[in-house]
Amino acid sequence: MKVIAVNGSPRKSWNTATLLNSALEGAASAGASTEIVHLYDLDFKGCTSCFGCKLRGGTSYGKCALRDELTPLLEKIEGADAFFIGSPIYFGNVTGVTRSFMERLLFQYLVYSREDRSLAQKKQVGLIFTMNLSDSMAKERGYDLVFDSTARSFKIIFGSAEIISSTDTLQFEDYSRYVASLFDVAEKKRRREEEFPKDCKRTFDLGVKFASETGSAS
């Protein structure tokens, strides 16, 4: 079984990437082969509305017709049994590259039909969101609705989607180097030491779950 993680953060070793790697460690512990791909390493753009994936009898029907550095990742996800997508929240939503990736991934499978809406094989999907806001502020600002809306799109296409959000994350190693007086640095560091490992355990457990359920179904 194969599990892929897609990192939509520009940072390869901080909050989002750490959670994704924890998910892959969990999947690997249950027997899966794993791989992480960093979107910021790839040169690509979002959907161009060429509709090649919708053309009757077309050579790209059900596949994104654009050919660029994202194409191999789309093919890897097609062949995977489960996958994770992780992104920090920038100005109320996922990063721009994550959104462009999602457009290309999801739209190729979407069918304008009254019956089956998707050409994709059913897969387990994990959506991991990280943010600087506290739990209470995230709820006040309606981030649950943003996450649920994103998950709904993946459920339509792949049949499932599970959400893990990590809030009030530590942005800098040394806050004294930046203009950031808005934050309680001691509290940020406390959460990094005490709460963030719990988030890592949640993603680890979800990786175990995906690999175990996929393995038992095969």
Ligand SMILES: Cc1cc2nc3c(=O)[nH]c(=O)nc-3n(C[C@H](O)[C@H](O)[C@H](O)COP(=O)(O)O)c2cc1C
Contents of the next structure:
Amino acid sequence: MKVIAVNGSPRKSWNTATLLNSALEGAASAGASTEIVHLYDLDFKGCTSCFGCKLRGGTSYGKCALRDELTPLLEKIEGADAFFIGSPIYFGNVTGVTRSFMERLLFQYLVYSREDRSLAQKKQVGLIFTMNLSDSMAKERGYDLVFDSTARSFKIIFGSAEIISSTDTLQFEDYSRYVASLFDVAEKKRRREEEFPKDCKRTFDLGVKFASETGSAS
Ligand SMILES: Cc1cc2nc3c(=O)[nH]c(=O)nc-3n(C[C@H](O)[C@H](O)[C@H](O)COP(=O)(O)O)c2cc1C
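The form predicted in complex with the named molecule is what I want next, because the block you gave corresponds to the form predicted on its own; please supply it.
Everything in the complex follows now, all chains and molecules, and the chain you saw is the first one.
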């Protein structure tokens, strides 16, 4: 069984990537082969509304017709049993590249019909969001609605989507180097040491679950 992680953060070893790697470690511990792909390494655009994926009898029916550096990743996800997408929250939503990737991934499978809305094979999907705001502030700002609405699109296309949020993340190694008086640095460091490992454990466990359920189903 194959499990892919897609990192929508420009940073390859920070909060989002760390949580994704934990998810893959969990999946690997249950027997999956795993791979992480960093979106910021790829040169690609979002959906261009060409509708090649919906053209009757077209050679790209059900597949994104745009060919660029995202194409191999879309093909890998097609062949995977489960996948994770991780993104930092930028201005209340996923990063721009994550959004562009999601458009391309989802739209190719979406069928404009009342029945059978999706051409995709059912897969386990994990959505991992990391953010500066605390749990309570994120709720106050309606982030849950954004996450639920993103998950809803994945449920329509792939049949399932589980969300893991990691809040109040450490943003810089050394806060004294930046103008950032808004933050309680001691509390940020405490959370990094005491709470963030719990978030990593949650993504690890979800990786184990995905690999175990997929393994037993196939
Ligand atoms: C351009 C930009 C916009 C951001 N906007 C938000 C935001 O709206 N809400 C929030 O909670 N955090 C925001 N953050 C903080 C990041 O979401 C947070 O530090 C995240 O954990 C970074 O992930 P990374 O360590 O994987 O890069 C923003 C950071 C950047 C660089």
